[in-house]
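Only one chain comes next, encoded as structure tokens, the form predicted on its own.
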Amino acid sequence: MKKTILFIAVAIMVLPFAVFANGGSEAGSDSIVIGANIYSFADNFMNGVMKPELESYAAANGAEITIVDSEGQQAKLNDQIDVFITKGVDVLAINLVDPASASSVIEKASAAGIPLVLFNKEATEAGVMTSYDKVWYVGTDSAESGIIQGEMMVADWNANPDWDKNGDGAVQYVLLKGEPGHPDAEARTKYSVKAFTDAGIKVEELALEADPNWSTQHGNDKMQAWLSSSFGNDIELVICNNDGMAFGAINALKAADVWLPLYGVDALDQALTHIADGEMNGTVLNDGVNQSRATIDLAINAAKGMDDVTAGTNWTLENQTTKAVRVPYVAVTPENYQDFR
């Protein structure tokens, strides 16, 4: 009986090293071993697309990865890096809770010798990305999206003259914004509307909400409060941050019996199942594939230690600055949205 404890005894102090003995990986192999998380699980973009195409790409290109949801908490996200770190990933993919705390996150990594690539949500910290030679960012242009969607919307709004329902000139919005303070919510936000004041065109804003679960619930209750309202029958265009809350507003449009014109951001299914039956005016691509091809190439580069991680791939970084792959947006429209399918 004691020589069956102590060999138990053994055993146990013994796997945790022989676990990782071969290359950091969890089943004993020689594939590299990647530690990653979403936000939010409950992000119909990062789910629904960037998560399954994470795990797949990575799998054909021979690695392992772990995807775990932080659930829209930094301090959730610093413990699950923690325990990446301790369990000997060899690189992490990091999609920031909250970009302002990029720095923590970096630190953790550096300390350990683990190189890092931030995805999705890029640090808003000055200079942060200089601070460790092995840490990279993929993503996009967040203006980019804005200024995509706000020409759609301008073109449309200047070839439907009846869309100004009061005749005054101006367009009267109301607008679902995303997570305050993300860097793809604010530059949406802003450059979404400075089209229409770039090409002369007069806004009033009648309302404004924000979500930081960008979710189709929270799209839903305010469009559905908003048509309610003393301004409901002045609304005149629907800006979306995202697709997400723009299903939720169109939800509330049809059960209102209410017809106004619409636009998102992500181009999902679902979106262009809405621009196909009229209910939605036009989205912009956010390529969460390609997002997560990038991030996953430049992770295995960064694993197997090369100075150049783009090297072999369709990659390119911006500058050695930001040390960032940007993914273009594309514009999504009734004529077009079938090449999307």
Contents of the next structure:
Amino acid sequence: MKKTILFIAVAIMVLPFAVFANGGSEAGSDSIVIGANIYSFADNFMNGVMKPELESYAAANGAEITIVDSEGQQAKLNDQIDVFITKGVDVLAINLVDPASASSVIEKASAAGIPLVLFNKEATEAGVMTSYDKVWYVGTDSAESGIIQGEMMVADWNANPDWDKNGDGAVQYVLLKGEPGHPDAEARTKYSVKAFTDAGIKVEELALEADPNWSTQHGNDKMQAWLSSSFGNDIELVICNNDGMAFGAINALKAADVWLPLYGVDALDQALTHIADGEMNGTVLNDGVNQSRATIDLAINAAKGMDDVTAGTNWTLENQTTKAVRVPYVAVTPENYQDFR
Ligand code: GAL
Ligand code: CA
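Mind pulling up the form predicted together with beta-D-galactopyranose next to the form predicted on its own we just looked at?
Now the full complex is given, and it begins with the chain already shown.
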């Protein structure tokens, strides 16, 4: 009896401290530990927008986050996950390198009983998201970026008849594609072009090249090669799956003293400057800040063992099959780009 009373007394004394340690804003030894990665620190958007926000938002919410560079190698990421699990992190926030390799990542988390939030690259294998009750996804609706980019291009094309240089009524375009198999790259490529055909405008693809790294170097090299090719003078439009590649294409265009209408996706700061300078006609805001915040909010709730990981947050899950939080894209044009600075 005495022992029981003592135990209760101690429990009552200790409890407030225990609660404070988990709910307090200072990251301490009892704070939630998040093991995270970025598929490649060389990626402008992931490293420049998402990584700093993941870090600052986690800190502001009293969580400790470690973000490692997977250097574009899924095998490396798998090893990094093993290390996180061995170290006993409370939750994993994972940016897949290979969107078709989610199952191996989910199996690791599931075997260790650790919750997992995937972000930015949506898993492409069917059924994987329902294979584990503690896995969720934070990203966008990939198709939306292509649709918005396409609508911008169609409106501008119709407003600028001189863009049809050869006057054949068709758009002769080149397209810089991101990582093959990445839902964003596939959907942007498809829907940006589809906007023209849906609007009854003929298209002719002069060239399309993909880059798993979505890089500025790739954009520069391809655009340079295309400009000096046999069809170089026929190009009427440059479609870029992201701003990073668009920056490279702009460099190549400037070096060749050529101007062409050109569009990107992401709305990086540098893209806003290119829009201001008339070197870019539009981009689409890929809201990395809110995707980072949603990733951290879900990770913290999952680490706390909450069944509804969106409880008390600004986010909602699309449904129980995709288990996805989708942050909307926004059109960025010469008319509104200043709002995004
Ligand atoms: C996309 C983004 C690209 C690139 C890619 C990496 O959402 O638009 O610029 O960062 O993710 O997965
Ligand atoms: Ca034409």
